[in-house]
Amino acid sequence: MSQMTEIKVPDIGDFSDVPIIEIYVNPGDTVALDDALVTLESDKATMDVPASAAGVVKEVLVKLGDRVSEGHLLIRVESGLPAQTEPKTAKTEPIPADSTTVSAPAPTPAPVLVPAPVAPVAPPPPLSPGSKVHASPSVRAYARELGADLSKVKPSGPNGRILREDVTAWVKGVLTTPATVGASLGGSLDLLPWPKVDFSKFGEIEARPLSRIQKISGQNLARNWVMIPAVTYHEDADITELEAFRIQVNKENEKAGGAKLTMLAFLIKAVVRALQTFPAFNSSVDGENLILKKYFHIGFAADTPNGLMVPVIKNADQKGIFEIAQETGELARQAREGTLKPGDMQGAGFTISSLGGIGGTYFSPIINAPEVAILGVNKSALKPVWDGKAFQPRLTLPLSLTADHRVIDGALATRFNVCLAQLLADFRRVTL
C-alpha cells in the first residue's frame, strides 16, 4: 500500500518569511530518503530541506522566491509505490522549470514568472497618528530590536500589513538619509548628502554588487555604530605560561591522534568565568529595562568568502575545553561553507573577534546589539616585562573590549579586562 507524506519547513529558528531560492524535484520525480528537496535563504545562511521519506514526488506545492516559515507544507511524497507506476504522467505533464523548449508563450512557465499579486506597485503611505498598525508578534519583536517606529514604516503586506521587509527597508532608509537620522536621534546632524561621483571619469572600474551579508551585515552594522554610545578599553594579558600549556597538550594530542587546542577555546571559557564575575556584560538594553542573562552563549566571529558571521557556542559554560575547540572549528567549517543553520548564530549574549590569525596590535569592533559588549583579540606578541629586576620576554596578548556606555562605565570595563587578564595569566583561577 502507498502512503502518502508531507514534507514541510522543519525548524529555522525564529526566522520567518524565508525565500526559497533552488527547487531540484519535480512531480514524478523519484527522491530518496534524505534527498535535498529545496534550499531556503535566511540572512546569512543557506540550509537544505531534505526528503523525510522515499519515493515518487507527487506535488510540488511552492515555487521559487515563495517565503516560507516554519511548518509551511512544501512537498507531497507518495511512498510505497513500484517505480514504474506512473511513467506517462511523469513524462507528459509539463514542468514549468524545465519548459526551455516551448518557443511560444506556453501557459506552463506562468506559475514562475508571475508573483503571487498581493503586493501593490506603490505601497500604500505610513499610517497616520493614532491609526492602527497591523503586523505579526514576530515583526513587532523585530521593530523593537531595530528601535523602529511602526507608525513610521510603509506596509506592503495584504491589507495593509507591515512586512519584516518593510521594517528593513525603513530602517536603512533612516541611516542613509542624514535629516532622518539626525531626527531619529532627538537632534540634526545636519549632514552633507553622500556624495556621487561617476569613477568612470578617472580611469577604468568595475562594478561589483555587494553580497546578501554584506547588505545585511552593513546595515545592521550602522545601526549600532549610529545608536550605542560605545567606548573601546584596551589591555595586554601575558599568556606566555597558557600558550606554552596549550603547545604541550597538542604535542601530547597529536601523538595520541585526539583534537587540538586552540586559543579562541581558552578565551571563550575565561570569557564566560569573568562574565560569572561581571553580569552586566551579559546583559542587553530592553526599553527602560536590562536583560541579566543566566546562560552563557558566546558568539565568534568567522571570516568566511561571503562575509563576516557570528556562529555561537550555546551553554560554553558546561564544556570543556577539548569540547569548545572542537565546535568552533565545526562551526567556522560550516560558516565558510555556508551551511550554517540559523539556530547556530542565534542568541549570544557576548562576542569575541579574534583577528589573532591575522596579525594588528588594537582595534575597536563594533557591538553586536543587542548585546552591550564585545571582545576584540589581536595577534600575540613579544614584548619586554620589568619584573622589579630585569626585563622578561613575555607573551602579551592584546585585548580590545568595546563596550556600551549606558550600561557598563569605564571602571567596571577596565575591571573586566584587568580580570580577564588575570585568568589568560593563571588559567587556574578559571576554576575558582
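Here the structure is a predicted model, which is why all the values come from computation and not from measurement. C-alpha atoms forming the largest set that superposes within 1.5 Å between two forms make up the rigid core. Positions refer to the first chain, counted from 1. First, how it differs from the form predicted together with oxidized coenzyme A (CAO).
- For D34, a C-alpha deviation of 2 angstroms or more is recorded between the two forms after rigid-core alignment.
- For D11, the Cα coordinates differ by 2 angstroms or more between the two forms after the core has been superposed.
- Relative to the superposed core, L61 shifts its CA atom by 2 Å or more between the two forms.
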Second form
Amino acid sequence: MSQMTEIKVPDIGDFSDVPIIEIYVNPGDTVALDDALVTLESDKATMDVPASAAGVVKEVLVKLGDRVSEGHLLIRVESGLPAQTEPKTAKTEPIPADSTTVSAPAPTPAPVLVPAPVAPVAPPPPLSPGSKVHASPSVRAYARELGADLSKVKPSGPNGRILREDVTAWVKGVLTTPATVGASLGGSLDLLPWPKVDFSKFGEIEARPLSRIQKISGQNLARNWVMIPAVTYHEDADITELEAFRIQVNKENEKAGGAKLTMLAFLIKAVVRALQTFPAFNSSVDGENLILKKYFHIGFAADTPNGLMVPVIKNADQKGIFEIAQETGELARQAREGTLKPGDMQGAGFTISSLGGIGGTYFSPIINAPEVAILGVNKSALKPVWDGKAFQPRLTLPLSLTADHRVIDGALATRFNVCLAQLLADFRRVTL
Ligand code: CAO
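The structure above corresponds to the form predicted on its own; please provide the structure of the form predicted together with oxidized coenzyme A (CAO).
First the chain shown before, then all remaining chains and molecules of the complex.
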C-alpha cells in the first residue's frame, strides 16, 4: 500500500531562515533513500537535505530562494516503503570564508552548520586566496571524485553556484584541450597565452607559414616535452678502431663498387645489442603496464627540407650492417623527397638522432613518445685521452641519451651508456 511521506527541514542547529539555493527534484522524479533533495546555504555552511524515504516525488512545496527553518515542509514523496519517523540530519559542509583551500565534508554528519575543523578525505584542490566557491556538498564530492579544481569551474547556478553540470563541462573541457591533455585534472598547466607581438614595430619581417610536417611534429614534440619527465645523460665513446675499420671496409668496397658503411648503421647495430641487454629501453608505458617489446625496430631522425621525419628500420637485429646502411640511406632519401610511406615511420621502439654529419658536441634530444628513450649523437672529434702514461689521441663520439625517468633511472641510463660506449669501442662485443 502506498504511503505519503512529508519531508521537512531537519534539525539545522541554531540556524533559521536559511535560503534554498538548489532543488534537485521535480514532481514525478523517483528518489532513493538519502538522495539529496535540496541544498540550503547559510552564511557559514551549505547543507543537503536528504530524502528520508524512497519513492516518487509528488509535490515540491518550495522554490529557489525560499527561506526555511527546522520543520518547514519541503517535499511530499509517495512510496510503498514505510517512512522514517525521525528525519535524518542534514549533511553539512562548511564554506571556507577566506581560506586557501576547499574544505572536505565533515566525516560524520553533524547536526549543526557551524564550521568545524575537518580532516580532508583527499588532498583538496587549491583556491586562490580570498576566493569563495559556492557548491553543494554533493557537487563538491563529485568534483573531488573527478579531481576537478572547483576554483576553476565556471558556475552557472543562481548566485554564482557551481552545479554538477558545470563540473562535468569543466572536466570535458580539460580532456579535450590539447595543452592540458594528460595533465592531472586538478593540476592543469595553467599556462599564460602565447605572447602576441607586433614584430614589424621593430624592423622588417616576413611571415612564412609552418610546413605541415613542422606543425605535426611540433605538436608531438611539445606534448613529449611537457608530459615526459626526461633526463639526458652524456657519455663519450672511443670509436678510434671502429672508424678505422669503417674507412678500411669502405675503401675496399669502393674498389669493388659496393655499398658504403655509415657510422649510423654501426650505431643502430650497437644500440640493438644494448637494448637486448637493457630491455627497459625498448619499452612503452601503457596505463599501469610497461610494454616490453621483443622486436627491435629503430627509428632515426632525418633532416628534410620540410622538417624532421623519423623513418624506422624494422627488425634491425636480423639485419647486417651493410643492409642497415643501405636501408637508412634509402629511407632518408625518401624522407627528403617526401615519398616515405606511413608504415615506414611506425613501430619504432627506440630512436637515434644523429647530428654527427653536421657537428655539435652534445644536445638533449626529445623522446619520441610512446618510446622511453632516445640517443643523440654528435660529431666525433680527436681528443687527448690519458692512458696511464701519456695522452693519446683518440677519436671520441659524443653520446646524449635522454630517458623517461618514470621507467629508467639515472643508474640504469648510465649503465646503458657505458655498455653502448664499450660496444662501440670494441665492436666485437656486439657479437657476444
Ligand atoms: N661524427 C663525424 N662524422 C660523421 C658522423 C659523426 N658522428 N656521422 C656522420 N658523419 C659524417 C659521415 O661519415 C659523412 O662523411 P663522409 O661523406 O665523408 O663519409 C658525413 O658526416 C655526412 O653524413 P650524413 O649525415 O649525410 O649521413 P649519416 O648516415 O651519418 O646520417 C641521417 C643520415 C639521415 C641521420 C642524416 O642525414 C640526418 O638527417 N641527420 C640529421 C638528424 C637530425 O636532424 N636530428 C635532430 C633531430 S632533433 O631536431
